[in-house]
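Form predicted on its own, single chain, as structure tokens, below.
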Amino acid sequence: MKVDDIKNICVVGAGNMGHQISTLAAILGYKTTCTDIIDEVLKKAETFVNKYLPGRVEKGKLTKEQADRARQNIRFTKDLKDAAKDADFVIEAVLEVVDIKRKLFADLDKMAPSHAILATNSSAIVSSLIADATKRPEKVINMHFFNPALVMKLVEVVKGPHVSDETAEITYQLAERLDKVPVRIHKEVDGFLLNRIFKAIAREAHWLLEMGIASYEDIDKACVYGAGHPMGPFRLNDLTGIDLSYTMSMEEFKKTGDRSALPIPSLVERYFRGEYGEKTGKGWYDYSDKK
């Protein structure tokens, strides 16, 4: 296969990731499905599109015809069998879980064609743990977009053990015809490259807090106004969901037994209080009037 022969995408989650992947797919011309199992899900993912694409026409970053075939694109189900039966390539978007993960990859590997790729967006956990659970483990490979996927550019693909050197240079090419930067990685490390350099960080501005040295809004000030960063590290969390730093961190913990990947006590605190963040409207700092 050809990055030229890929014409049906499915993306599966349609939570904040999956449906602006779908979106930007679907507005670069690719036949789009995305799907996810809970129905609230699906119609919020449907309702963003809905009032994504006419406000790009609005601000003249879309003719009308663009956004009108861009909506005629993509469409949303909760039928995995169905989103998947003609994919080409297939980018899954959810829970950061192992054992979510390769329950769904076996599913998709029986429901996708065989010439399908079977990429997952996961920021953390590496293919080669999903991959045995399907019959094309030359076909299952990491391809990172970033939060919010309609506006980064980066997308980090990253060339496991099992991974062919065909999969891997289609997925950099889809990438850039997805209108992104991509960058190669040529071994599997956890956190691949941005995330490790960004966990350092938030790893020593937690230590800054929990000691009570900084508030979590200086550290974000010091980061913005004296490294140049464009938000700090707990604005950033706000961003990506406390939900899934609490997740992935508890991931990490259960993987290697290292008390230091244990989340630290503000954030689970703001985890079991489902202040999670933008989304929810409040986590480090309050959104409840953010519109």
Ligand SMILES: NC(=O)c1ccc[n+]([C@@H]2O[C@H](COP(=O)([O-])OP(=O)(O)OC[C@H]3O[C@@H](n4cnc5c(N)ncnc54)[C@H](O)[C@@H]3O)[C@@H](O)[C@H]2O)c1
The other form holds:
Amino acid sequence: MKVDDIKNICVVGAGNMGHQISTLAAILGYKTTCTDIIDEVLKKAETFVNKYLPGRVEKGKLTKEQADRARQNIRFTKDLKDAAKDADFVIEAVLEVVDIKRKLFADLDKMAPSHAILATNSSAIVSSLIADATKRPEKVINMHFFNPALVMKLVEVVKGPHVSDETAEITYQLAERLDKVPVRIHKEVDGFLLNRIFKAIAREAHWLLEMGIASYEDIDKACVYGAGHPMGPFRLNDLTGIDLSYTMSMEEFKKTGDRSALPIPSLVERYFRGEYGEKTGKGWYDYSDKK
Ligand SMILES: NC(=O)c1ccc[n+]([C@@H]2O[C@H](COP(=O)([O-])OP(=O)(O)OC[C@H]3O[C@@H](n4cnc5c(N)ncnc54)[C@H](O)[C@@H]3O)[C@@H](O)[C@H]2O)c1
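Next up, the form predicted together with this ligand, please; the one we just looked at was the form predicted on its own.
Starting with the chain above, the whole complex follows.
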């Protein structure tokens, strides 16, 4: 297969990441199916597309024709079989739980055409933990977008030991076609590239907070006004999801037994109160006034 042969993209999971990745693919001319197991999530994703595209026309970023074409390119379905049946490239963006992803990839392996590449957008689960759930491990790869996927340019393409050169190259080229700036990661490593750097910052920020050295607001201010970061680690955590941080930290702890990977008590409290950040209206900060 060549990148030019990719016409149909299937995005599995219509949450935080999936709804934006599928919108992006549709805008860039791919016939896109977006699927999720929850009706409400799919409806929300569809409502987003119906508002986002006209908004881009109003801002002069898309012509009316481009927006109309993008709308025609995307469809939403709860039926995974239907979503995957014609896919040349699948991008999985479901919950960050390895067993869920393994089961899904085993299903996708049966449902998607045999030439299709199956990519995971996982933030931390390397594709070799998933690939052997399929009969096409050489076509299973990490393709890691950043949040918000419509805006952030970086895509990390990770070539695990089982991934063929062709799969890695096509994935890299597809990221370019999706108007992204891909980087090649030659070996599987926890957290890939940028999240390892972010994790080092977050760990230090959490330690400063837990030791009572500074408030999270001031730690964020220091990063923004001293280091020129667009936002501090706590504000960023609200954007990416406290639930995701919690799950990732617990998965890392289960895998390594390293207690320093455990989430800090103030994050755990928020997680169990259901305060996941922007998406629930509250996290480290309060968004209840924000429409
Ligand atoms: N949130 C981020 O900032 C971010 C950034 C980069 C990568 N990621 C990765 O993207 C993936 C999704 O993260 P998210 O933040 O979008 O999560 P999310 O919780 O917002 O969305 C996940 C969606 O997957 C759906 N789902 C669960 N099981 C499914 C299945 N078997 N089939 C179809 N849909 C299913 C859920 O209903 C949910 O809507 C994770 O692997 C995460 O590590 C997240």
